[in-house]
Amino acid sequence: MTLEIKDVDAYYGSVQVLEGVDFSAAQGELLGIIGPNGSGKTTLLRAIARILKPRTGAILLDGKQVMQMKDKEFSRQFAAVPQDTTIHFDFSALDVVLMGRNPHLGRLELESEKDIDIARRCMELTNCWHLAERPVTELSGGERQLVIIARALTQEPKVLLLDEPTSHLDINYQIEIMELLKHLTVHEGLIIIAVIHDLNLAAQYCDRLALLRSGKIVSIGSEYEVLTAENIKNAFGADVIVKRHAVTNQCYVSPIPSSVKQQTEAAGKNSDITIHLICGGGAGASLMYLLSENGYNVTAGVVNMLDTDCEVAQLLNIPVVTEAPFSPITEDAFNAHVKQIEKADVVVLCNIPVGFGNLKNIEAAEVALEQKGKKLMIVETDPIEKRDFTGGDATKRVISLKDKGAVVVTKPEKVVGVVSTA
């Protein structure tokens, strides 16, 4: 079963709010909906609903019209769970997921037995089984969002929408509602459409993501390719770091408060000292700003590409010395480190893990110890014996490096008041 939407363009009377969306969704997947507050997420999860009618466009279910199914055919169908789930009446929760089976009475015909069993089903599916006669006003927000869910499941849908479903819950109730609308692609064989505003959460749980700007989709995909820094940028307006979560391997978006990005670029056009960075893994990325926001130039290297220190250097125009992705430093990588180095009045070599692949990095320090007038710092928070992964070798170095000079702190935000007072 697939779901397609055809180049929909929908208004809101004469004003336009999606134009040419166009995406297939198929059984089994849960495709995510991102973008920024206004851009039609909320009005394309209607669209498919038919809560609004595109003007030009198309809206299928394996094959057949959206628009043109009877009521009864559609609700079969499509489930729906609103942004909105608060409700005034006492019913119990039982009553109002029982109210899902509506589409499949005829006039005046009670519940039976097969619907409760499903109720039950849906409610249990949903672990929401033991708030069956408790009334719905007196749930919480993430009980009676359970409650709701159970409501359109007992629809027995082929095709679920939720706008926002995660919105204004505690972390334990997002979680069990992700996991549980994964469970219903993977196991039940829903399409699922979700409106998310969560990126951390949609790059967790989502097959795919489409995301919306200004009612136009422009990215969709893995989350790979579409939470990307640019992307996000150019949608939501907000600087960020892309990066990948070393337990699960899958996307996190961390942001970059403005504040701090207008101060270090305003701060580095008149320094007359340039301190270099020896970095990679992320451990110079606080370095950067700190010192960047202090009104230093700051350079780095060798880094490889997609690196946190790499990402945060470009984004704060700081010049970097980069290798590919997984890949050792080469002799060309190497020399332009040097020749970075020698325009630098101060060198930091961060508390990098080191490894064969990198242990170039140590050699640049060592050249910039043996350059008259270098200053030579070693940021180790981390003993270099718990970060060696040479076999001894880079201890020895980093050893001889401080015998012969090289300045100490344990703390990054140290080597500000360091190079201040040198």
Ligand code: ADP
Second form
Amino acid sequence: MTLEIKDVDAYYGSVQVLEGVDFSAAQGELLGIIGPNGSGKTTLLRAIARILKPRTGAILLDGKQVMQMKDKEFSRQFAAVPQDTTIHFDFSALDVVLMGRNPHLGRLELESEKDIDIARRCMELTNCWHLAERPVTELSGGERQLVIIARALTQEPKVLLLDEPTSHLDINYQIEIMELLKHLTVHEGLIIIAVIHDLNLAAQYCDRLALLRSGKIVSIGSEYEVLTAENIKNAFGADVIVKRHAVTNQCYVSPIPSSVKQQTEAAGKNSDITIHLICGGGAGASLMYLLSENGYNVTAGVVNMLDTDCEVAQLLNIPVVTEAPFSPITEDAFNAHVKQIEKADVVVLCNIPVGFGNLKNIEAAEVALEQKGKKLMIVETDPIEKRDFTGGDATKRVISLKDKGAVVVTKPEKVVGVVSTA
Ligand code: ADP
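I would like to compare: after the form predicted on its own, may I see the structure of the form predicted together with the ligand?
Full assembly next; the chain just shown is listed first.
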């Protein structure tokens, strides 16, 4: 079974809202539609749900024109869960779910035992059977959403369309609903197309993502293909860092806070100055971004592969001396690090935790301080005593660095101010 959206254009009056939208979804696929407000996500669902007739192009289910299906046939193939699921009448949850059987009933035909069994099965599947007798007006947003999804499922559709099914719900319901959608694709073979606001939730659960901007699909594919910092900047105008989650290996998107961006905009360009960051464990990530955006040449070391700092450096094309994952710094890495430090104008010892494995990074800071004409800065967001896992050795050596003239700042972003006035 395949749903094909072929070169669809759609208009509200004379205003074009979808342009050349073209993709297909296969049986058992959960496709997430993402994009900024007003990009046409809801309109796309409306077009598939026949609420808005495309002006050109075609929508086909298994090769059959959706627009040409009889209403009942269409409702047996497609079910939709709208954005607003408020119901103003105090029907019981079961009554609401049973309404989903209408496409299967003849005119004036009442629901049979079979219909009630189907409704019950769908309510059990969506974990809301215990709410069967409750008036829907009394349900919480999350409970109501499960009931409305159950209603859609009692239609026994092949394609389920959902418009922001998790917005306004707490994290437990968000997870419950996304897990349910996944289950419905994997075990019930549904095609699900869902507009999802939260990029990270979409990345975690969807098989593929389609990114819309101004009514066009600008990217479609796996989360890794679609959720790039460049795509998100182009579509949303937002600066983000995209990383892989250490546990799930899935993409996650973090916005870059405006405090970091403002610093960036205020400063000039400094391409002839090289700043080296001694970092690791994510302590250097914000400075890598900030300094690169300010036009400085940035280098970094020694960080372990898979470490946050390593990933951010690679993302920003910052030369970085690396060590194997979770391994102590070897002599080779230390020597490469010292070579890199020789080329820098300023060296910054970031707010790293120090153990025996990376004590050589403190030694590298000592080497830097010895080098003529080089400035050493220390970022101390937390006192070194709290980050010292060497039994006091690291603390002693950092205090000595300060005594010998290293400049201390309390926040990473302050490095930019100090460097630009030097
Ligand atoms: P999204 O779901 O991505 O936020 P929509 O599909 O709701 O975007 O809207 C796409 C564009 O169509 C927007 O510019 C919106 O203002 C416009 N639009 C949405 N619904 C209507 C309507 N019923 N009549 C006229 N324009 C509409």
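Quick caveat: nothing in here was measured; it's all calculated off a predicted structure. Heads up, when I say rigid core I mean the largest set of C-alphas that superpose within 1.5 Å between the two forms. Residue numbers count along the first chain shown, from 1.
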Quiz item: With both forms fit on the core, is the shift of the CA atom of residue 53 between the two forms 2 Å or larger?
Solution: no
